[in-house]
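We begin with a single chain expressed as structure tokens, specifically the form predicted on its own.
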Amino acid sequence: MTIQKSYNDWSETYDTAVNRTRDLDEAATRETLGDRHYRSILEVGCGTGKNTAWFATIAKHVHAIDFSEGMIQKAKEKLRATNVEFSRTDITQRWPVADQSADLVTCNLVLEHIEEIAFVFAEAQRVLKKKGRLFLSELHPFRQYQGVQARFNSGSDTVHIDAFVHHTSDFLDAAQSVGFALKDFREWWHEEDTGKPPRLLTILFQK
């Protein structure tokens, strides 16, 4: 099964099957960006909106994408805001953003897909204002190392969904490469995961 139409098929139970990687995403995610506002975000990998909706809050403009359908009309379904415009995308392929027009990049839960993500920084920093802002937020290296990967119930089955183990140096190495400057580097863990490693990683870059 392909990872889109994985992402497809779990569209229909994202945001109802208990799943703490998610609800830690949404967390840390706000506690890390929630200090300012933006004109402008572009949000790589929106899924079904779980963090979309807030980002509209912070900002005058959010542009949405992500390369599963099911997901994003998932999205459009619970979100009605003015100020948030969704397209389908192939984040491996230049991203239809004009260069120099975003403040903040948010890209949560994306990686572990890409096989090769200099691409991703690079794009990134072609359509970041200068000064703009590059949030990562991923499932982190130690948990990789372990075996999981994002998976979820269909029906009787597990479906795990294929991904690339990356290193925390490789995002450090990819994003130093394009220019950018680390802010600020975060480990989190989940209330259930006492005396296990942590379970996502955050990154925040500067243009």
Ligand SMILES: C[S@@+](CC[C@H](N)C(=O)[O-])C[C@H]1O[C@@H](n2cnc3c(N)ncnc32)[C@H](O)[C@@H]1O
Given for the second form:
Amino acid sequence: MTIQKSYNDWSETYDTAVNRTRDLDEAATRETLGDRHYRSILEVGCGTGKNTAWFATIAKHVHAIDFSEGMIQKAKEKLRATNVEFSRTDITQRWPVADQSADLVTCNLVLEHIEEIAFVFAEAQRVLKKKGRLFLSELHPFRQYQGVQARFNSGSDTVHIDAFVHHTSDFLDAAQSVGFALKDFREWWHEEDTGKPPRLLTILFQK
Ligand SMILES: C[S@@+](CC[C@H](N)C(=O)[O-])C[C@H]1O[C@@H](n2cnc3c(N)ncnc32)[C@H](O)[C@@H]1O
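Having seen the form predicted on its own, I'd like the form predicted in complex with this ligand now, please.
Everything in the complex follows now, all chains and molecules, and the chain you saw is the first one.
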């Protein structure tokens, strides 16, 4: 099953099924980005809009992009904010976003599905204004080394969504090669994760 089809199918239960990684991402994102306001946020891989409504409270305008019609549909059904625009787009192709137009690009739980992450970093660099920020939140590679990847239950089946391992150094190298400076780097555990490797990695870069 393609990644896009998988997310269309998962959109029905993404918000309601138990998912500690999703919940931890929500908390980590608010804790890391909640200290300032932005003119324009580009949310890459917005999914069902779990973070979109909150981004709308810290920005004048939010552009949320994703290639899954099902996920975007769910986000639109939930969202009450009027300062959010959605585009259905594949982020491995040029983004439908003007050069130097965003103050913050955020990408939450998406890059494990992207084989060539260099393109994403190059596009983030292109669309960010000077001193703009790129925030990444990803399933920690330590978990990937243990065989964990995005998955959901469909009836009695567990569907594993195609995923690619990106080492911590891959993120840092890809960012550095297009000129991003590292601002913040954190590892996160859910309260149920005692004794386990970190579940989530967040990295904040500045152009
Ligand atoms: C695990 S969900 C995360 C959604 C949301 N960011 C969140 O934190 O809940 C991953 C999202 O990435 C999107 N995605 C994966 N590959 C993509 C691609 N090539 N282009 C656009 N969206 C993509 C999926 O459709 C899905 O909505």
